[in-house]
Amino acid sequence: MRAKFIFEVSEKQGQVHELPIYYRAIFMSFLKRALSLYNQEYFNRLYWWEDKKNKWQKPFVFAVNLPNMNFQDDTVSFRGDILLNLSTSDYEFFVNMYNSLLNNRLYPYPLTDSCKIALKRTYLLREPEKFDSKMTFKTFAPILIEKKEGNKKVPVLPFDEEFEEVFNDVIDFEIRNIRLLRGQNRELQKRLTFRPINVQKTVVKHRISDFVETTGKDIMFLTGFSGLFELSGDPEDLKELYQNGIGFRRGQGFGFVEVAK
């Protein structure tokens, strides 16, 4: 299930809106308020152990497009409306965050004390009506693979030697916890072969309160790949991969794949 949220800026700031550069977190945010709003009992037990946060993987990925983006140091500004792309596979999850973006008690929603949105329209669009044992995937957010070594955590890219090694043990994970959700006990059906298109690193600022209480630092950098490339396996696993996103991060932004034509 997926689909597309487009919101304008509210408040009249000209045609150039800015944010920080960490809009992902802002969006992550957002996500969880309006969800709270619509349903409570849902949010809690998404984000909520008892009185812990519940950091099991989430069964969503989101994108944020801002278009004519321009990058000067901490914050992004932008033109025009906001896109936001969101899917699942969770049918549960799809119609409590579908309903909860068209809450209109929500907007005008502030994203920043000088930027608001509202919703503008909403699209709900079309999957693939068929997933192959080898197809091709663009980015439409940066992928973050990492692998541990002592207490850290290190980005791994697919120029590196080990990566499909790591990619197919983070992502056999992801699916491990996406299905147990449902029910289901099932890991990765077969192997995943990864290969590379046009392909390049990444590194994107960004900021979590768990980061910022742990570190006392505001921005945590993030390595990963943006591009295109071919992905070949069974294709339900592939269908998973391209509903629920690939790697880590994807309740934060990250992980966001369309099928290139």
Given for the second form:
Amino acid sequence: MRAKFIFEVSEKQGQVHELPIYYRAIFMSFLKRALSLYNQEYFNRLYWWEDKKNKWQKPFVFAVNLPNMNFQDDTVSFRGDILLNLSTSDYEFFVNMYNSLLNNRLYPYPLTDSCKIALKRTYLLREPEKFDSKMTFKTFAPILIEKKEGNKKVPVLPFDEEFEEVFNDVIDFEIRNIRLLRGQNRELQKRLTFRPINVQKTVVKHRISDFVETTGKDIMFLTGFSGLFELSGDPEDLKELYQNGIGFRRGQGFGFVEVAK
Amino acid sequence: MVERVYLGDWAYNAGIIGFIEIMLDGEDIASQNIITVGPNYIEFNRNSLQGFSDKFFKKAYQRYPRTDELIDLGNKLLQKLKDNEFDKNLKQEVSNFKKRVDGFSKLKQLADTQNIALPRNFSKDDAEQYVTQIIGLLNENKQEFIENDVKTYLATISSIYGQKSFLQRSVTTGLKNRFYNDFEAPIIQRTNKQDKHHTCIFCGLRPAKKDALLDTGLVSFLGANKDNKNFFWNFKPQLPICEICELIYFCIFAGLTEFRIGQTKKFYFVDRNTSMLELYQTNKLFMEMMSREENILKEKGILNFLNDYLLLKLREESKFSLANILFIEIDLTTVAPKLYGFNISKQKAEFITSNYDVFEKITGNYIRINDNTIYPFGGFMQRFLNNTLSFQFLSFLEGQYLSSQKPNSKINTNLSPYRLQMYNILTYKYLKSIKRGGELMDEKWLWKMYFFGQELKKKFLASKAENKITSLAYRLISALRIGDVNTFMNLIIRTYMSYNMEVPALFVSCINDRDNFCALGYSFVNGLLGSEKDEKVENSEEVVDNE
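Could the form predicted together with its partner chain be given as well, to go with the form predicted alone?
Following is the full complex, with the preceding chain placed first.
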């Protein structure tokens, strides 16, 4: 289930808009706000575990497209409507999120003090009818794969030797958790093989409250990769990855992939 | 001398009830003095059996009054011939009358000997003459014909009686006399020879009648007949039964409630042995209720009659089941009669009684495909009773309904989405509460979903896209039929998104529960196709349609 939500910025048309460089986090908070307004119970189930934050894998991925975007140091400027791509394998999440975003009381929603958005149009995207055991994907948002070294998390990139092993561990964990949410207890059905076609390292500036609280730093740097790659494995697993994204922080705007034609 | 008869097994009890019915001949049990009713027995004087043969034949004739029916039909036909033009329809009626006469072998024989016939290309005068002559024949030989009708009737239920002396094929006249001489007179005059060595195995009170054969003394479906005489000592199929018990068994037919649907005839008996009076009154009430309802139902037309009858029978059966009373259905259409006792579980009985009003709403529907007519209620109930009911049947009905909506469709039905919703509710409740034993979701949810469907329908109509309604319904139903939640949800979401409407969250609340999901899904489709209120179906229209 994959949809596109188009938001218009309630400033004069043609004007250049600006968002902080960690715009993904802003959209994440927008989605959370919308969901909590519409269905608090479902929101709590997804993001909270009693009074603690729920770190369980989220059954969705999103990616933000800012047209004509231009990066400055701490900001990104763009011109035109904002496109939010949302993908999930979970109908409950989708229906709740779609209904949340449709909620008129939400708009105009202030992404920042100067940038207010309103929903303009939504539509469902056509998904591939069939998944093969070998598919080529391209990233809409960088993919983050990390491994633990002591207490630290270290990014692993396709150029690293151990990449495929770490990649499989991460994906297996992800898929298992998402399937558990649906009441299925199924791991990755077949080991994945990753073949880079045109992949490059990407460093992204991001911001989450936990990081700010624990480190006192405002911005975190995340290292991932983006581009074109081929993935081989069980078609059902590939579909799951297509629908829910690949890697870490998918609920924060990373790991969104599209099938390359 | 006073004879006492105690309650026994169900067949014996049916015999007692039949015996009371015959003896009282319409008199009220409370104000008569022929039979004394005790707590678990009846008493009567042997002398009061005087005239039993007449009453016995009268009762049997009431069940099959073919002679009177034919006279009545003939008279009506004569009147029509006098009053109306001799057209094709009337000619057909005369031919039908002749067919009935030809099927009445004794009458046909007599007519042939007297050269009464209807010419091949008969005129109005020929027809009048033929019908008059037949009526004349019937009236002249009425007593004989009546006896013949009794014989025919009792022969059709011969599994109850076997080959009684007066029912033997060789006996063609004087049946009543034969009955009188063989059974009534010897009892009153006490001329039956008694078996000195045995007492009656049924009552245990009276000495057995000498040489009473199994076949004349015992109901074959109770387990003994000539074919299994090797079970008996020395292969002697004689039975120690007394003359009174034998007579009681003769009366079983009058104790059973008879009900006929088309060619099928079924018999019912409610057995409760708490007290004689209660047993009598329960069965009497059941007989009256069924005959009263039969008339009401017949007035409603055969279409509803079939369905309503089924439901009515089930309701009564359920009531008895719930009260732990043995309810017996006897099918005499087969060589070996079948008995169905207490064949409905308590759970199902409760289900029927508690959902009776919903059941009532779905009777009277038909689906006509070319010349074939299907009555969905019958199929539904059959599946319900056989434990094979599933959403597949509902899916079939939905499909038929949708096909009937196409222009120039060969399918014609009076099913409406509202009625389909009733089928949906019942199917869901059955699957959840009886078959799977799960917890039912609130019925309000199903209606909520129905209204969501209607809301979307309004949106379609407002945007002048009514042609999309049926195609969407088709696709939703086919997704539900194969349990494809993904396709169903994709269709729903796509449609709602195209109108910028909120998707009913109810769908996703039970996405992992197949029964709940299907019930909600079908409710939605019914709402999408339906209107706010039930489309009233006039029975009269149905009958006209049906003819």
